[in-house]
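This document starts with one chain, in the form predicted on its own, laid out as structure tokens.
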Amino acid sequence: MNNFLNINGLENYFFIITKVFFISCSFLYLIFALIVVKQVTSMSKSVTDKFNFILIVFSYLHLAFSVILVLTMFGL
């Protein structure tokens, strides 16, 4: 009876659950950042402007925080 009511093994379940849902939400934002990488990158070799290299240099950006955050999730 003493280990139906353990409370500390549902903490593990739950933690267990929240980490996979951050991660699997993290790999989407993933995907996510892959594909505005290739959209701003064929938007810039389509259309011809002076900010193009800043909207390239600003979509990696956005690629490498959003890997960052895959790495941070694992660490949980």
Second form
Amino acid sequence: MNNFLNINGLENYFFIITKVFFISCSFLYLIFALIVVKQVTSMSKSVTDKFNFILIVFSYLHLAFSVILVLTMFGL
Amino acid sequence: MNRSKDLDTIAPDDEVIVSKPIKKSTKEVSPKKNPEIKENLVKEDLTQKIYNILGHTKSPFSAFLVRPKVLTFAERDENEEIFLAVRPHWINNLSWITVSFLMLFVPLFFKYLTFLNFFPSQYQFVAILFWYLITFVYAFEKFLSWYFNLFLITNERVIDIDFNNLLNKHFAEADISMIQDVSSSVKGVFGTFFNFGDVLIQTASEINQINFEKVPNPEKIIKLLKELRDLEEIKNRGGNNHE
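Write the structure block of the form predicted in complex with its partner chain for the protein whose form predicted on its own appears above.
What follows is the entire complex, opening with the chain shown before.
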């Protein structure tokens, strides 16, 4: 496969396409992570309980990891 | 004239002074005359009855919370008291917990997929990170759907709060006085073994039925609703029959 892609510099194109695809996916995931944060916050406002704070912290941690994912994608 | 019987210490003709019992200055108000005291007594009595029917909750993560102190909801009235908060039985979470647990081990099999070796190690790292994020969000979403799927019984109404797929909120309520019929069904091996099932509440209000799905101890819920309906009926008749 490597040899096949090396012909005419196809390997570079392949990695560029893969990278664009990964970055697009990670951006979509980041938007999803933001929606999760928004939803957990609104759920917590709707029903208040002991562990709401922990759930909100988890949603923000998830958002932070999503940002890390996007940044890692750019670093590829 | 009173005379002392103890002749050794007091002369026979000495007058014996008998201290009169002091009348209490504060008058005891009978509960019948004071409606506030009566109301408190009824409230205490009801609280005791609730505990007798439902028992006490030991864990805050329980799916069956009796008179929760911290839990509240946005649509709650000022004097509304939550008697019972129920979530679907925890055993219903077993499927997604198992799936999430298995998903954790999927990256271990990536090395057997030969086409992935074509990608540089950075790409593989990103793919693994992405996979674990998806695993986390899957488990988190399932947990949230369970945690915020609440059925509440208060002193005024029954409430069903649902969040489906994080994006849709469903809120249904019916006054206690509007409840017409209550039925329950326990199905399957797990339902029978862990004692959970559906409680269907038929009402005379706009939302003509409220369904508590897969809730633990359906028979206790029915008992509580019956007690509350009886109390409501007594209230409507004038409130003199409760004693």
